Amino acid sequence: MWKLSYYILGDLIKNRIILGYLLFLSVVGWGVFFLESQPEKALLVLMQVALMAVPLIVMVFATIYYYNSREFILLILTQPIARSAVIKSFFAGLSCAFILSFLIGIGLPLVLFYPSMESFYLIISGLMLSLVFIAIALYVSIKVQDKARGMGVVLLLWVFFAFLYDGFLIFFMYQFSDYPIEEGVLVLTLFNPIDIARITIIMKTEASAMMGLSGAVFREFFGSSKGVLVSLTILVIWWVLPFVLAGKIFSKKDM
């Protein structure tokens, strides 16, 4: 498994898209601190990149890479290697490539220019979202045989998590604004990994003071050590569950 993981990682490191991803994150991560004198504002810019651009790029590339590696997968499966080791190697290789790119492009400038708890939570959230959406991309790629359909599903999932789900929450809050629904909204946010990461980061900044009563409820939960532990646990579930399901489908799938 480890030899296969190293091979996949080596192939990914030489991939132009991965290098472009690293360059993109580096330009944004380092450039925003050189252009912005207030590190708090730079943090908000990097938060948007981590919450929006990272999941999209990770999902699209992981999906394309899996589909383009089908012939290689078939070759590997002719060897005495367990199918579970193959899918674990793909996940490990993709995860290492994207995690290293994120740490160099965004993590390093945050540590150097704005060493704080806000930066720490942003780095952790970005890494967790990378793992979550790699796992989701592998699940979709293995589940859906057709490449075009798989790409369509992946893009729809990103649009749903990044935009549509928040629209649903706003509609829900508007319709039931006369009722104490803060705790219900809190529970609903746990069904969206991007929202979990966003709120966890915001609750550690001064922006949470502008969120009114809902912000007070969210701050009481996500701002505490218990809330952070719960949010990270939910993100781990979001990462592990799709990966386990992908592994089960891959182990039984007729290639």
The other form holds:
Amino acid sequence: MWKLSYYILGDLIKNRIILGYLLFLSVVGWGVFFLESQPEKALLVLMQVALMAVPLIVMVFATIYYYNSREFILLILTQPIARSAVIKSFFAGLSCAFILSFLIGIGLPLVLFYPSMESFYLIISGLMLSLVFIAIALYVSIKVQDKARGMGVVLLLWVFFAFLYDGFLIFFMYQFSDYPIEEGVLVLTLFNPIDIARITIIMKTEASAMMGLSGAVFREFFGSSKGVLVSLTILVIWWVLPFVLAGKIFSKKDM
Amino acid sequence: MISLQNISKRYGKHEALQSVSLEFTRGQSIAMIGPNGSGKTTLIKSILGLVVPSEGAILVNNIDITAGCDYRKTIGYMPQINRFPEHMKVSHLFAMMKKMRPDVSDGDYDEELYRAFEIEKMEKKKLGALSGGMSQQVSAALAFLFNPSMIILDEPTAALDPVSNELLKGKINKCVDENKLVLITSHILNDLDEITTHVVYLMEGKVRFFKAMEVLRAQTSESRLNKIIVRLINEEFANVEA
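Based on the form predicted alone presented above, generate the structure block for the form predicted together with its partner chain.
Shown next: the complete complex, the earlier chain at its head.
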């Protein structure tokens, strides 16, 4: 299995889009600290990149990569290699490529220019989100046979998690603002990996002081070490679950 | 060596295979023929584990293929359409495949076709840039590379030039002499004449017959495979009408 992952990683490192991704993250990650004199502000910019751009690029790329590798998968599967090993290798290869890019482009400047708890949580969240969205992309591309439809589903999922879900949440909060719904909202945010990541980071920054009453509940939960543990656990579930489901479909799929 | 037991495969409502039972043994060279959409490729893909049958069991060397992937060590496969990763170089492909097969050591590769097709001359080329015939040559060389005891070829001769075609046929005959099992599908019946010992005729997902060539020759008093098939099909139509 490791030979296959190693091979896939080798293929990915030479891929132009991965190199472009690394370049993009590096330009933003290193550049923002030269342009911004306050590291706190730079952190917020990088947070937006990690929460918005990273999921989109990761998910679109992983989907295209899977669809383009279908011939290769067919070739490999005629050899004595188990299907589970093939899908694990794909996940491992893609994960390594994106984790490395993120660590070099965003992680390194954060550690060098703003070594703090906030930076630490931002890096962890960014890496977790990469894994989550690779797993979701693999699930979708294995489940959906048609490339164009698979791409559409992936883009819709991104729009949903990045914008629509928050819209619904705000609408819900506004409608029921007379009731004590803070805990309900807190539970609802756990259903969106981007929200979990965002709140985990924000709770560690100065910006969390600006949040109102409902913010207090969040702060009490996510600010505590127990809250962080819970949110990280849920992010792990968010990548393990789609990956396990993808593996299940893959093991029974007609090639 | 290969035993198919009541294999059925449904794609939605379409039945690609309907309770197919067949037994193939060593030293046989089996031609699998039938019209388009008769289930030939589905059957081959089922043996390779690429398609999961809806019902039935497949045993390779008496081991159920759902038990694990190791049985594929004994099978060499040449697919119908060679869709290789486009950006990979030919040399890279062979190096990678060898790495994927640590069970076959350096001296045990069967590089006869690799040399016969002069694949080292195209080593620098990208797989996406190969012509149809060249990628079939690569594919054939790969199928025989790990010295399999069973070789499955799906439409092997469609795009090959006459010289390569003869080389491949020679190699197939050699394998049969070495007591290996060869399974071929093809529409080009003339190509099959010299290399087959048995014929399976599939139609609409069912096995119409599975007979040795001598039996078929005696039955129809024809010598060429294409004549035999036409004869049998005509007889069948006559039976249906009567």
